[in-house]
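Next up: a single chain in structure tokens, the form predicted in complex with the partner chain.
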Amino acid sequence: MSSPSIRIEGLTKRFGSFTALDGLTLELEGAKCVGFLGPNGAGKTTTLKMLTDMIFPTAGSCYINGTSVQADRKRALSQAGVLIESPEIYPSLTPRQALEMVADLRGVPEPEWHDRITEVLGEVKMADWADQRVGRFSKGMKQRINIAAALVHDPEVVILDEPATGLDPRGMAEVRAIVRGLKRRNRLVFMSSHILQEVTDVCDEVALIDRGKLLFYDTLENVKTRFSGGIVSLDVGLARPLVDEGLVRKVSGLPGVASCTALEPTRLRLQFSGGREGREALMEGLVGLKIGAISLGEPESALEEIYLKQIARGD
């Protein structure tokens, strides 16, 4: 059987005269995580709701593993784990009961419930709360249970709308760990997010939409090079402050380096073009200069810069 897939074809949603999503076409396939980005009101949740048959397209359709969501929601969603809009769970249920309900309705055989539920509750670090009523849980705790509910049947396709909503920093890190685990197990994750660090961290590809239209869909690496005209920003961390201005010029002179500026006494920002080999040569060059280079990497804000630039072009 083929690998997990999501296919979105000419998906359009109008609310009255307002077009929230305008002819989105997107094909995702394979074991990977695709980040779904866009400013508030771009149409991300609208897209994911149509992908899970919570709302209906004005035009177009979506497929999960080849099954039309609109034609057969039951079959399509049977292969997906879904978290949309941070739902509420019936307040009188405990996490274990809520997950049992999900497992039961999804047809997970009863003997497997206990192990599966223990496992997913462990993954979202809620094992200690398994038998307390959800009603009094905090927002972040509920969100953790929602994530667990999306995973309890071990779905092939995982659709998450801002999973980090309400989570503390450790919770966000745990979500990333979960997503990495899913990828290792050949799952396809389609995840909307506003946390670009998270996207950079775990996503292999990104789709950016704005005002209901797709701006681009590409691998994270391609995105970074493409939107910088082949030039990427690289940061060099130094063990000691750089005193000699001449050394900055020397760094600028290394192959592939277009410019070099000292952001801080111990951090240089390079504009660099060149592939993997180019980067290897750059690394060696930096070491050769003996300026105390201890790190070389993309600045954390690389995706953010591209994001902001792309969104700004629409204004």
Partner chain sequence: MATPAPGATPAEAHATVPDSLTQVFRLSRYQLREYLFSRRFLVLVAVVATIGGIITAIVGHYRGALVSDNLAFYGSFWGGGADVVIVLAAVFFGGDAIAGEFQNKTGYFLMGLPVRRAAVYAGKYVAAFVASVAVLVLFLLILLGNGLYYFGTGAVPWQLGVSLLLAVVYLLAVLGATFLFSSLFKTSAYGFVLTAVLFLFGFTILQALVADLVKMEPWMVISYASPVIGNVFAPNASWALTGTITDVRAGPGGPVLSQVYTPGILEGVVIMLAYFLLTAIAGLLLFEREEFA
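For clarity, a rigid core is taken as the largest C-alpha set superposing within 1.5 Å between two forms. Positions refer to the first chain, counted from 1. Just so it is clear, the model here is predicted, and its values are computed rather than measured. First, how it differs from the form predicted on its own.
- Residue 113 shows a C-alpha shift below 2 Å between these two forms [criterion: core-superposed Cα displacement of 2 Å].
- Relative to the superposed core, residue 168 undergoes a Cα shift of 2 Å or more between these two forms.
- Once the rigid core is used as the reference frame, the Cα position of residue 41 differs between these two forms by less than 2 Å.
Could I see the form predicted on its own next, after the form predicted in complex with the partner chain?
Coming up is the bare chain, nothing alongside it.
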């Protein structure tokens, strides 16, 4: 089985004198989730609309599983599930009825409708509401049905445009959990977002775009290492308050630790240069000091600091 892929080559879009996208080149391959990150107006939705042939590029081309979207739209998009913005569902329909319409449009053989619809409703946690009218649903429930519609023909590539935007915290958490599960079936998920926490929670890799230009594309781990000069921040959670200040100096002496600061009585902030492979040894060293270490991880602000610095360079 070949790996699902998206390839974007020199993609440019101009609206009169305004350049919305400027020579974007990006190649994604494999079952994973790639976050397409950038501030509002960066060119994310414009890119996805050209990738799905909703608008035409000024220059450049897009490929889904090696098929040109511009040259063979039908074949290319037959392999993709797409959710751009938030389409409305007829409120008088049930999810099952709405998905039958989509399955018909997508060319799913009618004998397969029942099994496919049952499967995707289960995937988006909406099986219990399959025969209730959509007009009674919350916005988050409707969005889950929209995601199901993108999956009903079992695509290898899934393209989502800020799927959790506008939802309440519970709805956002539900959609993110669904997106995390999409990778389990050899799917490549390409998801735009301007929310850093969303990308950190669900994505394996991140591409940052600003003002129509790609700033970087890499794994989250490599991005944090690359833009921190090889030194990353790590937080150590403690089971009990640290009472001996001398232990902070001992932690500072562990291999790869450049510095250690007590942020709170039960939390330390380390500057660490040992890389991913050195974290196991670091954790063993922390346990050996018997300071009650119970967790080790990057602070939530790590990607945010990189994001803000990279965006600021364009100002």
